[in-house]
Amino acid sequence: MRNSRLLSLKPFVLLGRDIKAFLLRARQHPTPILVILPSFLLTIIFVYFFILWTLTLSFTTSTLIPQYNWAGWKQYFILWSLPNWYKAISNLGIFGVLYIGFSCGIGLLLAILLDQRIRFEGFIRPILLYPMSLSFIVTGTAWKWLLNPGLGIERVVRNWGWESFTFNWIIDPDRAIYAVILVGVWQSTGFVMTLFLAGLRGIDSDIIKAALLEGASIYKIYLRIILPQLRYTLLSAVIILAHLAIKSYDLVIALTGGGPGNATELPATFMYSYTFTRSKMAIGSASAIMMFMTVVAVIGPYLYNEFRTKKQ
């Protein structure tokens, strides 16, 4: 039992060496750290500084602007005792799951196409890639006027003749939350096709030759050696996906405000609304710091596993 807990404190232990090694380090350059130290003030003051001061908010009674009542828990009561907040995390749950699945998924694809070192693969990729050097709200703009019924895919499709096309998911409440999926897919496959192609592209060729001189099939190459190869580009992207899902506001309230209704609402959403529209800035620090903890159980276990496995 002492041996695990020793363990367990092992990278906190190296941390704090490094820590001390590092001033050590900056009292005999100081040059270095003084080039540094204004974004490090700026980080500490407009992040940590804030995240800690949310924190605060949301032990509070504050409403319109910040009252410092001390309220206990009760504003994480009243969030979690919402409507419209369950409705915002089982939102989530739809998009981060189809949003994450799909985009690794097409991403992946597109990757093992280009690998193939294709014709025209440089005038490809950059195209491929081009949806995600866009902002959401730009994104999101341009696709609203797409799927508006009147205006987009559904009015050209029914000019061409097709009079009983219908493509009404941007407001339809029962399929709003997907049209919001779609896009999000489309902004972001490119990316992760980007990151698969760079871990193909690091594998090493003489293990595939091997392969296909044993006779192992093309399916079998990918399934037992590729793929196995690429778990951490996947983690990697499912991890950035993640916290982009956790935090996506500027999408939907380009696309879709969170409507029709609430059919699109999402916590980043819950938290502006309260916090800024309905003047309840208690509940909606509340809401932050629930977003910030979710962030945190996706981010941290990789982190600690990342530095624990490099300091072994």
Given for the second form:
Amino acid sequence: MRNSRLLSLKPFVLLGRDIKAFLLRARQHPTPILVILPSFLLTIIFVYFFILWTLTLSFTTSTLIPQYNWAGWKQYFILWSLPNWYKAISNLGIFGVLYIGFSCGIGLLLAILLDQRIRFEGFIRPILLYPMSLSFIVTGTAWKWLLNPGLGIERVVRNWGWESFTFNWIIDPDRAIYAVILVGVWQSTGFVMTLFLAGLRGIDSDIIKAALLEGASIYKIYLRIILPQLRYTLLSAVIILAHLAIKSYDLVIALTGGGPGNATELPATFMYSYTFTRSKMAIGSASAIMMFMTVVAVIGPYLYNEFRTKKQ
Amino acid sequence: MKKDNDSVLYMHSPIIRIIIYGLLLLACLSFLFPLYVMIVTSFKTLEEIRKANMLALPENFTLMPWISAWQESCVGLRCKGLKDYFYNSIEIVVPGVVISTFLGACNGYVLTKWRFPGHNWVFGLLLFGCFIPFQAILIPAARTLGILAISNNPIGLILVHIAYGVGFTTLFFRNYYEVFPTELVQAATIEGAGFFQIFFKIMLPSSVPIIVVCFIWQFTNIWNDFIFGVSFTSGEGIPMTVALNNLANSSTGVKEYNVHMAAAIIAALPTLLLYILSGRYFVRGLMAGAVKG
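Requested next: the structure of the form predicted in complex with its partner chain (the form predicted alone having been shown above).
So here's everything in the complex, that chain up top.
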């Protein structure tokens, strides 16, 4: 299949031949090519040209408005010397690991629980998944209220009689990032559960039947047969969640606004505030390019793999 | 995929089954509890919110927070409620969804039934666009919309949503048409049907499920968008999510939590209703968007 050509090691040799064949076809039968052309041009401009544009800006001294003077790697050196950027990066590390870890852990557990011939499955599944249809702004607004120490969950538990209960993560600079993680996990777990449930349902039941006949215990079957087969589902889930974590902007803005102080600063909020509120467009661009490279590093191998497995 | 609910392997022991049902109940409660609190809070007076337990049902049931959120609450300095921003979002979502779905259908059709040399390059380039973090294109997009004089204008946001949605919609339709029998298309060609005739008479009528999936996916994404809205619009042109955020995060005045909750529910309602009415398709879209191919 031609799919392999897209990502094989010598695409450029073949590119020339493709272009020739393409031009010939374009002359003979232009309609299909003309139909796809608008979308293609739109993507070329809005994705590829714009990324190059951002890259260019990151090598300039642009502040409030773009300037096109060459400044070399200066902005990247500045970026990596900013404590705020370190805070954003380390928060992304904490957020990424715990958000992905908890979403996958709880999602897998719920999927296994739901796969036990549960009577009300059709009723439970939508309940677990509905947060995924909400905007992060809605979720953030709601949870900001739930996590409000004076009025929210803290007060409810104190009213129940546990007077010393404190749950003030959202205003505690050391804990605020965990509040963001909590809400992110709440929003994404149902989705991960759905992925895992589809994975569980896709496993060949003959193998399991055979193992049961052999007298293997249910726990052993889960550990030895089922969980190993879910590793590709897990990989998909981790990549999608990592992608969401790197991009996540709305949730932090709605929940904490990046605060208290810069306690919940993430690269996405950093990029926005440096570009649009602090008028340091070149530094903002440099941070955007760092984010882009990170996403490429996460998604690239995955896409490559997807194309390769399709070929087989 | 097996049919739902017939797994070969499951735990029989009654005690374990009680624990399983207990855990699932707990999960359902913790997923529903924020929604419950939002709803009850939106019907309470501010006084009651300060006084009583968050979980309690409203004592003096009031619709005022809803009325206030819809037509009186202040977003910035403008105190005319959220209704105009709600309409803004609709104005953006409807054309955005329709056009990007239509383009996706055309592209999927070309990429499966009218392949040309290099079609995989085109698809690969379109697909990669789905994954970029929007921060990497935010500044150029803002400049371009400014130059074209369509920033702070629904047309600008529609254009942006089409540009970054078309990769996904193409993916949906490509995967759907890939398994559509090519023989049918060939037979129609022999009968003398042209490119567009086949598309409108054969492909589109048999694409209802994927059109629904694509529609829901795009509707949810565009309605819930925040970063484009906040970057490219301001004042009266902002979409619903941005208005909600400005309302809930305004630093002036008393925090009217009941109004905030009513506003959040209003902002959530379109996508939530869509999800409740067509959950199956929503899940399909998520899965297709998640597991490529």
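We call the rigid core whatever largest set of C-alpha positions still superposes within 1.5 Å between the two forms. Treat the numbers as computed from the prediction; the structure is a model and nothing was measured. Residue numbers count along the first chain shown, from 1.
- A displacement of 2 angstroms or greater separates the C-alpha positions of Ser39 between the two forms, with the rigid core held in common.
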